[in-house]
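What follows is a single chain, given as structure tokens, in the form predicted on its own.
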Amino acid sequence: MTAHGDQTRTENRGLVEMGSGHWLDALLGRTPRRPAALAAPPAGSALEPVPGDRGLPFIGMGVHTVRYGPAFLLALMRRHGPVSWWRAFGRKVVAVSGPEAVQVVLANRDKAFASGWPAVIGPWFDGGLLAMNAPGHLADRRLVQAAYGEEALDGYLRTMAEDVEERLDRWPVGRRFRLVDAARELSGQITTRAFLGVPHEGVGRKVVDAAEECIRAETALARVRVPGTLWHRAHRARTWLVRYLHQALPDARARAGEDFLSVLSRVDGFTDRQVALHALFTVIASHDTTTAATLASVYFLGKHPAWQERARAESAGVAPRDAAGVDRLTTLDLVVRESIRLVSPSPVLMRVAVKDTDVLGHHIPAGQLVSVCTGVNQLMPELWSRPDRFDPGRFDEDRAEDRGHRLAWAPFGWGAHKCIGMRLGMLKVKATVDALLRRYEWSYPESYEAPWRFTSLPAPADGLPTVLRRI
């Protein structure tokens, strides 16, 4: 039920929906599908084009895109079916949406799919187990492995709680403030020293922003190293990056540490030229993603005040430092996992066709990309009781509408490219969230809902603005 009772209405519009009565929304309304077929299957075939979208000249429906996110590629599957293309900024794009159609190309039995994430968001993860393909993804998966066992992961844990601890109590009391800008630099605050055993100030900030010009980066549209523009400054940054974590190792491997780096640096099999690419496409990556995790649990939580007193409650008087006392935080991972179903941190997944294929009879014809929308899965009615709702119970034992079908919930991927950091970014979540807890209470109004945004990863339009009150 819903706080009114009315089981009809829609409580997260905004998410799967498009369209909230914004005048932006009604302009949007307006556009012209310009329905058409992406490409002529070949002779013979018995295959089916792919239908979909052009949209505007040149802009298509990529304004859709970053406005609404998985809402826009839910309704795309509505009009189209589960295999579906449509045109953003230039660029014709392949939809694959709905459970079979997804694990058909995540499970790339025909070895037709590669990583399509470059072509996407540029090289800010070259060398990254995001932008590999096998057999080198699957060997530096192997060594990288080593760095995320569970003792590593108590390594980490020990040091981010720590600084959550001793950050959070900075954190402005009684007074309106963006939680979007606050979470995003306690999340780089906790990077550098669990990540690289360096300080925040001085170097570690360093490391941050450089960081975070190469994540801006990620949405350019003028793809040029022209000087003062964006994607120069991201070529600049990720240079430093790389030079600077190259010259960091012989330290990090000397000091036998716990952060992240140094962990990695005693991996056999790697260079360190490979060490560094691994640990740059590392701190950009958890740091971004768990920043919108982070921002997504805390707004479900200030929005339904009974689970936040029920998390509370479970965390009072606990201080996990490990990742064992962190699994003992059953509402807690109850609230993230809704969290990220509703607003997951990577709705789709990039993949490009290496050679002509097909995805439930459809043809795909080489170079073409895909979007693999893992995120619209998470939003199916078909998958999901009321997937409009908040409703963490979903995930208990008893229910378990996650287990449904294997791909009705992976915000993390699936398959040969699971996300390998799963487990790390949960537990840096868990830690975060049950850190405020802790300390503060928050709400937020009932009429309000936040204007979620889907840039290079959701986050609400105006900040999300909050209050916290000390408990």
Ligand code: HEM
The other form holds:
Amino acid sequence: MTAHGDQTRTENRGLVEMGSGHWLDALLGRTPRRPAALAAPPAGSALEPVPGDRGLPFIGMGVHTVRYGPAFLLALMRRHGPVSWWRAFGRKVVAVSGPEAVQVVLANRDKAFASGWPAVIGPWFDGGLLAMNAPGHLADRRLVQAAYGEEALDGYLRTMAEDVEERLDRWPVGRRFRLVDAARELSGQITTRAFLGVPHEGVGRKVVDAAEECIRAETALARVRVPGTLWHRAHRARTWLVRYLHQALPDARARAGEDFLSVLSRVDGFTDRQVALHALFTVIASHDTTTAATLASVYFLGKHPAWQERARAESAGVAPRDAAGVDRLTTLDLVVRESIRLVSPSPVLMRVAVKDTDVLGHHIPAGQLVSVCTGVNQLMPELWSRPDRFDPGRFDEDRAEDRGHRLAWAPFGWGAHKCIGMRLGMLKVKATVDALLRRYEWSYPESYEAPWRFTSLPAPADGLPTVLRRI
Ligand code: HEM
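Right, the form predicted on its own is done; let's see the coordinates for the form predicted in complex with this ligand.
Now the full complex is given, and it begins with the chain already shown.
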């Protein structure tokens, strides 16, 4: 099955090309690029400097980054090659795109790269796996892995399913509502009940609000603790979250529950503070990523009724809905994979060079921030047939376009930090969309293209107005 009608010629252009229809696009199109080399390679080396664009003073190409996301980085790669740099809001960033270059950085054979996330999103997730480096990272990851066994996943899924069924029954029918807000609220409820074992109302909501406060601080330009600023609010939120999780541990351990905090609290080898910090990062890592993946899947199913019907027919025949049952939703699996190929919840992975190094013969100086653009790989015509097209069948066994290169499809990352919650994340997204399919149908006009924005994680700027019809 492929996409149909005129949509095939124009669909998703905004995801693969920088826009041209809006006055802001016209303005951004005229921004002077001011090409320049990043840093001179050591004398006598055969290395090349990294080519790139300075853009406007201070802002650089920062607005392009937020407005066009991977499409901007794809254009940067076309202009300068797989290793290039650009400036965004005062910061110089090296972009590494294309499967070979991405593999060099993520494989990290000469240990030249460390996690670059703390430099970008701030200190809010310190102590979580993604902010850690070798050797402590691997030791902690092995311990955390105990909370992702099949038995534990079935437990989380049971609680998630209750929340999904209860919430979706209350979504408005026959009138337009903002799907972005509803999906975020649902994910928040799942986060508090399945991950922390507390009711969503009251303290659960406070946990999610505090976590979102920390995520929002990524966009803060003024990184100072002045009351009223995003940075200050994130500081307060993190302090409260760590204290809350710390205090919640004795109860979580004693109740021997099915929630993530309770399971993790019973893992031998961690101090209470370590458990609290890993749980804090897990809340952050799971909440927005799965919301973005759910939104993308619902959006594309609304644009492609044939796929929606096929997925619904499959949903009707699957029971029970434990992890093995959700695994049997194979059409939905193709749909979610294709949706997060086109709209990758985390399209860049941040790293920092801890010593002078090189990528494909380009000199990267110590201290340089590097953006590993897996989201660009997922849109490259060299790796995918008609990459702008929503075409879940490309993941079928007989086509297997994702196997063209091990880094063609990497929405969950690759290497030492590859998403530890990949299976859980897929289960959560599939369980949510499956419950939606069993209750409602929905569609978006052919003329509508969701205005994806990439401020923090991708979301449609208009809230994705949606009308559900009961089936
Ligand atoms: C569709 C949903 C999800 C997507 C697209 C996603 C994506 C990613 C990506 C790209 C990374 C690697 C980042 C890097 O290398 O810089 C990552 C790491 C991570 N993810 Fe996910 N994630 C999802 C869901 C989840 C869920 C549900 C959980 C936990 C319950 C989770 C927990 C983590 C953790 C703990 C890490 C850090 C692993 C490490 O550093 O060793 N993720 N995720």
